[in-house]
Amino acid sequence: MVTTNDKTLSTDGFHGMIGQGKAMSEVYRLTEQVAKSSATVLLTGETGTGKELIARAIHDLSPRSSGPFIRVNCGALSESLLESELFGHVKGAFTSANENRTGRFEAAHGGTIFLDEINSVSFHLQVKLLRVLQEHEFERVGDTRTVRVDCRFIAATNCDLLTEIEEGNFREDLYYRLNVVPIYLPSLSERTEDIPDLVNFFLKNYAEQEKKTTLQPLQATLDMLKTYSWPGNVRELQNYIERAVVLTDGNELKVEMLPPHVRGMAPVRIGKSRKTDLSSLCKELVSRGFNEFQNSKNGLHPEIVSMVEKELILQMLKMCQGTQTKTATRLGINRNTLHKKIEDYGLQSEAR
């Protein structure tokens, strides 16, 4: 089953995952292989790539499948609440601790615990997590009695933990304890060959939910979807397909049913001036460049080209949410070339 946006969608894919392209086939292979072991797994990839689905698949395919699968979103709780959530607490440990509480690690005994957004855990808690990973033991908050647990650890992150280590935000020893078996979940823009299967899957399921005829995607629509950068990955695609099904009474999924920004147009921004396309942007920059650089010794052309290039890179970085790999792909240039231009134009704050 695929569960997103509080809705459950039926699927015959790999444990809720849709797509049979090369990138996803490798993910499935690794998932099946690592599930047989008890090794700790680190799932990496952008938000919306299906990390929780793979975590559940590892659990379901493992010898621990009859045990509990406990998910903890580490980024959704403050440090104090997360500590109590993970390790539990005893009565009187803090002001609102009116009774003993079992933590998530204890609840996962005999099964699997999935620590999502592991990068958001504080340094203090990282020390305690490292001990649980190494020794399989801990103390509840406010208690001195040691609790031992037997559970499998799966962690997930949507950021580069090595960068977090370099910036002093993440412990290197914890990283290597988590990164026993890494599995990278590719972004949707890295597996565009799966878009037709995903589109047909969502069209069928939302047609059933809305009691409508299933829309047939036109080839032009699929081609357009394959050129978009998909910063929101599969969840973003799902939302657009649901919108099309809800708002359409016809039989075909046409290009004009897609949001403007997917079709290469600027998104509608309330209270913002709109530039409808690249042509109008270039005209504005040429005009501005003529006024600013009319006395340039090198001539107008190189100055204006640089201005247009800078603006184009800036806009593409914003569309790709600062992801340089996606931006370089969309621009059709090498990532190293993009990195140099970002430095030349002072666009580091827009890139991640």
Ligand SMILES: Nc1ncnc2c1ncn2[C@@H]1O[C@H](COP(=O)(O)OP(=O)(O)O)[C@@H](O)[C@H]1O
Contents of the next structure:
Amino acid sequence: MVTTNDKTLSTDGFHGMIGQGKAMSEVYRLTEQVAKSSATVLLTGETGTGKELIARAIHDLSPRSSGPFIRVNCGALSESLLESELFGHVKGAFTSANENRTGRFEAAHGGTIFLDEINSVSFHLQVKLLRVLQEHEFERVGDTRTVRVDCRFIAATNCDLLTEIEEGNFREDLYYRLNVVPIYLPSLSERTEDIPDLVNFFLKNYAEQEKKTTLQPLQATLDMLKTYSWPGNVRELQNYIERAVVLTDGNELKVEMLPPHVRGMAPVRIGKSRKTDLSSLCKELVSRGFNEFQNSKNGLHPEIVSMVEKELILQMLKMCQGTQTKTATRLGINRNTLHKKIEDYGLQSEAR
Ligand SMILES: Nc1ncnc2c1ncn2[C@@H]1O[C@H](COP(=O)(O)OP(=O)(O)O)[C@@H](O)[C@H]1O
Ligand SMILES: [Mg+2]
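If the structure you just shared is the form predicted alone, then what does the corresponding form predicted together with this ligand look like?
Below is the whole assembly, all chains and molecules, this chain first.
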């Protein structure tokens, strides 16, 4: 059995990971390859794509598998709490430090430390982390004695660290130390071929958990699931399947058992407010257009359409961290078309 964040599901697939498509096969191949070494790994990808599962798989497949696997969610703690959580402290180091405490780096000695949401670490702590990564040594908070640790580092981020560097939030030297072997976890919308296997896997697991018969997914349901955008990725899919299993006593997973927004029927309120926003935006563009584009050779309609198109591509590129394949898939346009538009609109620096 593997224990995930909130549920215990039976072991299946690659170390509990389902999906045999091209994108995930490449992830498994890299994982197996890197696990043998002691190289630092940087896991990137949106939330819910399986970064934590891969971090565990790397540890389990490594020569350190009998040692500890320690996960620290760097995004969940304030700077000072995270500092003492990672490095430990000595009695009296600060007001509430009533006794000595070893930190998570020491706990990970002989094993692996997984620094999740590394992008949330403050600049000050980034300096300390850099030293641990480079020298494998540090001092507990309030102590002068140096502690040495032997542990393997895995870090994860759900935002683009290069943008964070540009914005002055993340140290470039730490980034290069972390990014020895990068593994990108594809979003669910980039690997829709894996959706049927994932659906069946979760249907079976939640049926076992709920002591119910396993629902059979209808083809129409699978087709519908493949067209949704999945901002919450596998975690979101898992939640909807659990909900469907809990609320049904039938034998089939039908389209109606999915939340309305997945079926393309967003709640009326959202629909309304979107429409209002769009019409006021168009109103403004039209009145601006009258003055600004009166004399342009292209005319009002093409000018406004390309303004909107440029902005749309720009926003989607940002959301997809500059990945063109993903941007094209999400926009529903051909990759070559996107490439040409990026050049036409001069958006090369936002794309990679
Ligand atoms: N390929 C997969 N197969 C089965 N379950 C998955 C897969 N990827 C993610 N999950 C499940 O989705 C949830 C989110 O995964 P997690 O590793 O925590 O993602 P992340 O760390 O990227 O946010 C977990 O419950 C995990 O078990
Ligand atoms: Mg996570």
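Heads up, when I say rigid core I mean the largest set of C-alphas that superpose within 1.5 Å between the two forms. Since the structure is predicted, the reported quantities are computational estimates derived from the model, not experimental observations. Numbering follows the first chain given and starts at 1.
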{"item": "Asn336 C-alpha relocation of at least 2 Å between the two forms, rigid core basis", "value": "yes"}
{"item": "Rigid-core frame, C-alpha of Thr40, shift of 2 angstroms or more between the two forms", "value": "no"}
{"item": "Shift in Å of the C-alpha at Gln324 between the two forms after core superposition", "value": "9.4"}
